[in-house]
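Below sits a lone chain in structure tokens, taken as the form predicted alone.
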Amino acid sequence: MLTGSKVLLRPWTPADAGDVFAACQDVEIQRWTTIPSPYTQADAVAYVSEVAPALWAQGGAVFAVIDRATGALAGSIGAHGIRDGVAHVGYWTVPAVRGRGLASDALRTLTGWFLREGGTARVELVVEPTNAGSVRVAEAAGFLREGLLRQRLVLRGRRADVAMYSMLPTDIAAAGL
């Protein structure tokens, strides 16, 4: 478990399936992420019972983001694999907590862990430039925008441009980590 100022990050458990299913009905999560759409209860059960444990076994790290103030699920964050010392992070946030700084706290917490203890040399994420919420999260967490990767992401059958953001160990102090 990792502790941020506003969130706790803990591994997913099978008991989380109902909350994951409810969260992933959100049109914005489906719009901006690669989760299945429509998202079924079976998808949620598979994610917390099979996919998340398998990712840990393969060297990834995925967490439930828990709001410390309420104990409720606030989102998901993690890296689905670390290759060549690079962790590629993705996240989503439930609608009820958006705009409260929980996602950026989760991103800072996870990034600090990866760079200090996880043996990574770089943490990166990509986001569509029109996804204003995720852009705010990345920038509030201290990530630096490196540039635009044209037609890099395939999402729901369409190619999309994405902005590449990153943080290196040398960026930790500037980001307040």
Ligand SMILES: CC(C)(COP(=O)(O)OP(=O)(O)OC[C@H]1O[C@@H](n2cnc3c(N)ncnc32)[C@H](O)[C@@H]1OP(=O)(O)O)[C@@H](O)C(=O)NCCC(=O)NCCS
Given for the second form:
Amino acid sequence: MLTGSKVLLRPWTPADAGDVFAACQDVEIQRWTTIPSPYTQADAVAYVSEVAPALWAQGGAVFAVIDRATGALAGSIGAHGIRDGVAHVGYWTVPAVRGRGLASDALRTLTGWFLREGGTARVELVVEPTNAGSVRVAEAAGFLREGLLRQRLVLRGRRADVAMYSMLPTDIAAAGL
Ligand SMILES: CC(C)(COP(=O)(O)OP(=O)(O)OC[C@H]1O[C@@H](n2cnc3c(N)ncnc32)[C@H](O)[C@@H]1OP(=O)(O)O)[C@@H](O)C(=O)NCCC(=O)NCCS
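Please supply the corresponding structure for the form predicted together with this ligand (the preceding block corresponds to the form predicted alone).
Full assembly next; the chain just shown is listed first.
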């Protein structure tokens, strides 16, 4: 369990399946992330019961984001397939909590943990420049924009440019983490 100022990050449990199913019906999550679309109840059950534990077993770190104000599920954040000391992070929040700083707090909390205690050399994330909310989350968390990777991402058959953002252990102080 990791504690931020506004969120707690904890591993997924099978009891989260209903909330994950409901959250993943959101058009913005389906538009900007690689979750299955359409997203079924079976997808949610498989994610919390099988996929998430398997990702941990493979060296990933995937968390439910809990709103400290209510105790409710606020979102998802995590990294898959951490290799060569590089963690590649992705996230979403449920529509009802957006704009309250929970995604940026989750990103700061996870990044601080990776860089301080995870032995991670670099935390990176890729964001489509047109995804204004996610660009703000990356910047609010103190990530540095390194450049534009042209046509790097394929999302549901659509190929897109993405901005590459990163944070290194040497950036922690400047980011206030
Ligand atoms: C992007 C997303 C995670 C943002 O979640 P959130 O909980 O609203 O984020 P925060 O409240 O931490 O917002 C951080 C900043 O972004 C701003 N912001 C959030 N959504 C925004 C939007 N759609 N347009 C412009 N600014 C936005 C907030 O006002 C805040 O600004 P501030 O730092 O000046 O206060 C959420 O909208 C989402 O889940 N989108 C769909 C999935 C997705 O895009 N995932 C990322 C893929 S790279």
